[in-house]
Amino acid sequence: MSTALAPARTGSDERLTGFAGEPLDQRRYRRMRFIRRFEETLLQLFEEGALNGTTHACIGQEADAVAVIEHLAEGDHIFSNHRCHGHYLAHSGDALGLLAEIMGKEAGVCRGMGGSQHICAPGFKSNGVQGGIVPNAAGIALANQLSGNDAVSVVFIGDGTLGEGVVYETLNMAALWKLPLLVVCEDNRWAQSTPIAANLAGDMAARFAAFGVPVREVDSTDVEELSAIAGEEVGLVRAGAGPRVLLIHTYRLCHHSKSDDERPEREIADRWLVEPLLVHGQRLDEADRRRIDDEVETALGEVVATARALP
């Protein structure tokens, strides 16, 4: 497990990604708060009609992104899906580039042409085609292997993606070739508005194990617990152990997209009691937590104002 997060990337705002020397527990909270407020802000902007197209938020899953990505290094690569904002922000801290992209602005990460789901940036890709992102990530892993470096390719999928046949074709090849690939499966327990009991036969972990791919399974929203496990898994892949799977049983607190939600209200309410910011925020002094909340709010307000004014 790392003892310090990687420094903020060039162009990112320290109020969002963390200050040099900031205690690790505060920086983790700051990054999760950053992702949470970015997503909540996006949903508000959608209601205003300020976005270019649709958007899918990751509210409730912030700890997954922060815990995994803090263990990645220069040269590693992330491939994400339609719910990619938290992964991208944990990787880059580029709130303005992402917001401008989703608003269809020229200054966006992809000049406003990729929108919410399709990001192409250094060390990061995302695509809304579920399942299809897995062979892409495996291809990056193969390129790294052939280059002789120790870079890791990480792909984030959801439980719904396990219904795609190309996932299993790729697992077969990745296992045979011992590719440096880490699959992070975020089990939302619901695929869009369908519970896993209605669309997933058998055991999730067993699907990966059938190819001889080791699975680390965890049911947690605690960023510290997730980080400890993620650090071990990334380290094993980097050391040449071949592909591995980190199966995180998590929960999406918001709707699938914006209004498509048929989950029981009581179920969602219970999950808010163990959401990542609440779990980790209890480790901070109230004064520190409030200060971080205020700093994030101020910085994001500036990002939104700047994005609105962009051509």
Given for the second form:
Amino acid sequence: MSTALAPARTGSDERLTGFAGEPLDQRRYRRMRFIRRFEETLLQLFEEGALNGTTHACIGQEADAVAVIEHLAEGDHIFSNHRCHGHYLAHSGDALGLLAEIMGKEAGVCRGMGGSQHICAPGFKSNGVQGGIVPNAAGIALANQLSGNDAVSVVFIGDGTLGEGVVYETLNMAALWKLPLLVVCEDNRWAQSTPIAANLAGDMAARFAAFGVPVREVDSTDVEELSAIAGEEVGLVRAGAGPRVLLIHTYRLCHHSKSDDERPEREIADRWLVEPLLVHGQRLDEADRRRIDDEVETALGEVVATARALP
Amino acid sequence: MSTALAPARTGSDERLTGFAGEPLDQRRYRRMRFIRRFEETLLQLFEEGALNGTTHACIGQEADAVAVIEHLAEGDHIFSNHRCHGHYLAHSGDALGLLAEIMGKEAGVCRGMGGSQHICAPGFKSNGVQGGIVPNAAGIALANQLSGNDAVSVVFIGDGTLGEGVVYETLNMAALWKLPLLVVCEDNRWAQSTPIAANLAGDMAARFAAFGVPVREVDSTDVEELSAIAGEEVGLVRAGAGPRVLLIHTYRLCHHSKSDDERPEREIADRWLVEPLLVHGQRLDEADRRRIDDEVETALGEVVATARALP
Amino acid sequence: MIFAKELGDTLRGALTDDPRVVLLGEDIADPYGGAFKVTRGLSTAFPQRVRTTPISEGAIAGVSAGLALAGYRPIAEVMFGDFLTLMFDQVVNHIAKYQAMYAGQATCPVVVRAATGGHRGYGPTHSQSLEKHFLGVPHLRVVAASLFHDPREVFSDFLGRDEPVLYVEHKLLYPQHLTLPVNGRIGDLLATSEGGPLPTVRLSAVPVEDCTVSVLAYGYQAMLAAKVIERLAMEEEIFAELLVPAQIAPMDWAPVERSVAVTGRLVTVEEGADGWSWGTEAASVISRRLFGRLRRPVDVVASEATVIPSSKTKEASILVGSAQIEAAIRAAAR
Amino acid sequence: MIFAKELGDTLRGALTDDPRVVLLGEDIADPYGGAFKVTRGLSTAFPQRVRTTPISEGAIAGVSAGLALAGYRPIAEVMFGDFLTLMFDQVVNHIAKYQAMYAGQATCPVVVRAATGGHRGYGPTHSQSLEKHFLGVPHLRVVAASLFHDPREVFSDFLGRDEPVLYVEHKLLYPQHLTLPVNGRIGDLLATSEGGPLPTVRLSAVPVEDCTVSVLAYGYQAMLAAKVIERLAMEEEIFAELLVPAQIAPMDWAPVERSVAVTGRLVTVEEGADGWSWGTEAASVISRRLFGRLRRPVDVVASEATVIPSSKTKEASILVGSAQIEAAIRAAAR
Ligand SMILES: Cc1ncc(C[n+]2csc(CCOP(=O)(O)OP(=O)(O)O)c2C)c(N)n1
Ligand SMILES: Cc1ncc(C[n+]2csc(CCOP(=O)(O)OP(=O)(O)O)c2C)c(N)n1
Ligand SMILES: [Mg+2]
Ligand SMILES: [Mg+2]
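Given the form predicted alone above, I would also like to look at the protein as it appears in the form predicted in complex with the partner chain.
What follows is the entire complex, opening with the chain shown before.
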């Protein structure tokens, strides 16, 4: 098992993003734990009234972010959506910048302008309007193609976002022009309150394929399985295979934004049994897991304290 | 062969739309001839400077209009696009209303407001903005569904219009809601100056199927073949099968609008060998064909004279 | 008499009374009942005519257009008014055009309802008041929800006419109590309604003859402005007449003109971004109609023309709120 | 010096000089070279950076946004300005937002070129001047082509700055000769340019001190207005100063204010539909800035607020043309 994957960004807290030389299993667990605990903390802060606005947590989907993003390199670009914290943290490890941003503080990654849904940092952007980010990511892919570099542009969308027409306009253009674009579609079965059955007719994978964009489909919450596949997909796009889609069937365990959840309790309970931390955590020694949990907790505690104290 | 199909609208000129009891072969030829000669006349009037604005002729595609529309009944609705003359004439037979409209006269079907691309008459509408008519037609289908009648909503689009995202938004909704909508996609290989290879990635038929909308594909300029298939498709939609697509591969023999044509001459010449009037005309006696040609010519001559004299 | 509830009841009444009414929108079905809960209960009562749609704003508008062309009365909900942008083509080039472009042979009475406005920290793409971009679209009416207008009358106007309309509902109105005029008063203010089913409501502490400023505002800003004029009257004897139209485009300028003819001063208030805004047209029209009779230039109060920040303090610093309204009225009254 | 040709040469120059320039649009590739032939020859010279797109206005704008975020200089062509509606979301919620929403960490300098305007009988969906709906979008510049502005300078401004811009090109300008000021004159009119790379051009038969009306117009209407003021000066000794800005939003009002300070009268002219239009803001601003110093109200000349008919005579009866401009100037000068 290698640790070549996903070196932590310089300056990030290794307790959150991983230590040099740390086994990959542990690093992955650590990163997912980091994202999970960051968001749980966030939801708590919201309840306390320490935050305003809104937020969308990716609890249950952490493996997608970690698995895909560990294959990205300097120069690659990620475009994310309303549910962007996991993607951003997996990319940058910048818990303080994100928390400060959501708190609306000047030290936030966008100085409090963007808040939860509108994040920008080197190699990363997000926007809260469904669908429109897809052509934006394709434009970045076109820029890479014109520049002749081998950078990959990755865009994360949800199942519900497949309702937006501009997604298909972009798939078509990306396929025609063989753009180095990877669309990661996180199908978490629901869009806000709407189940895919009420949102999507036909076949999800076939939709991409029909526009000439090959699809890799996987139903998993296992970061290891996802990473292997994501690595191949990123590699293909990087090698010039043209646009591709990684379609991940997964599940959102938390409510859509803050307190809106009317899904069947049983359905949610079942999915907690295969949540990514549990699935992957089994690969770790109990002791390592505890240690990592503690390190993440301590580090996040410091982040929260620092953020609270910010002007 | 029956003549139950496509009774002419009351008040239309039988020399253009067909006589009671006339064999179906002759009637179809007559209608196609009517459309062809109407548009050729139009292009001539444009050259003379008798008309202004712009126009898009469907020369080469007349069979589509005649074949599909002869299966429609009172209460059905057609939504058409920029290239709508054939559809309108096959539907209404109203040459004078259309010509007067394009001439910008008060007697025009929209009193000169709409011109060539924006036509409205009972059971018929068109709009010159690509794509947007598709949800409009779906809305009419939804109205029919809610009313509990068995009327069919038909929308005609071109291959190039498959570039517009709202088409897919609508396919999805129509499939989810099982709307009685028939999309007739006239793939004439070109969109303005752009060949399908530069416009469309992937597989055209698969695009519809991926959204759960069954596709019937046919490559033909033969009105008889087209009519048989169109009849089945209209029948299925009317019977409650949900939305369907009739994908007709055909060819536009004239320029896109008035004088813009940069397509390979050879390609065009080859397609003139299988143009609908020729293909179907062979089924008629030379004498019948001549007679019909003359009747159409005379009737259209009267229409032009009347239209010119209008205030 | 919570506005969201009244509005929901209005929609229920419309569905009950008129079989042509159809509601479309994202997540509007039960049990969720819409992001702001306005439609809660309606899909259970009218499953065929209250439909949650996919996330497809263009098609929502486009399908509504088709329904309307076919004689139905679609009411489309836009979850956040920010996404009206995705309906712009359908509204401008389809819905608003059909009747005139077809020489009256068709009508397209779509009602689009949009939850607009900021002050909740939702950030740049979930806080805008984009209605100004829909003002002056030929044949489109724009109507703003307010606490001074009964949504029942508003919707009975919509459903009784053949024109399309954009109805903007500021999010912060949803939890508020409606405050309709009763016996010529709303609370401590004098209140009169002029002009049919979508009246301009006039509010003032004293008769207009004793007012020195006219204030023109709609929606949530009208609620704020009412509080401001009440406070200024009580505490400082600065008397202003507030005019609150329901229909903000096309505008019936007559009540505004009458008021300003008396006061000689006009302040317009809106939450949308400054520049080519609602108040701009007011300033243009009133400056013309009352040329030489204004005591001071019309003052257009609008939000700073930039992105709406997520940070609450930053947001408050650029969006119009009570402070800006009060400052403008004070300045005008000086 | 045909405008379409000059514009094409300008784009060719931009592609040659700046490897970051990319052209996207429907049917812009050779041999067709665009519906109005502006880009003819360019795809042959720069096949990678001049791309015909599918009929997907939303994605054209969205891909342009991505290119711009990545440091490129996309120039997107909209075949008919009427279809800007389909780009509205990308322009408002993406392109114009990114820089401010990301606190300056990114820029998104997209140039959108759109062929606008009527008078050709193209009918309701191919004749509009919809730019008024893009005025007042925060952080978006709107610039109008005119015969008095060198497209080379205009594009060098666009490509030298980091902001997005909508550039509207009235179709009827394409076949016209550019008429740039030479030695302080354009034809028989005095002509001066003020204000940097996108100057406001001032045209008049006599020095402004002897003018009794100021006229503010852009694009094709500016060309018409120039002819009108020249004729009125020659034939009737009615002297007007015409001001033609390139950038119509945000506006530099200073030259307008200076002119009107002298003449005391302002007529604004635009082809877009009346109501919440470009001139409305002019009227609002100038009425405020020159309060008490205007001799008459600002007159906003705009087209009738309805669908643009296809019929040539009907179209002419609702769109602004020379006759309306002349009538307004005469009325103002009285
Ligand atoms: C254009 C647009 N329409 C509607 C919304 C409101 N909205 C935010 S998230 C969401 C559901 C998205 O579902 P999905 O794409 O499946 O992503 P998920 O939330 O499940 O991660 C909706 C409708 C939006 N942000 N943008
Ligand atoms: C939204 C929109 N974009 C662009 C155009 C300009 N336009 C008119 S026809 C056309 C080509 C349409 O091609 P296709 O759909 O294949 O129909 P065809 O002309 O071949 O019948 C284009 C680009 C338009 N009318 N509407
Ligand atoms: Mg989802
Ligand atoms: Mg075609």
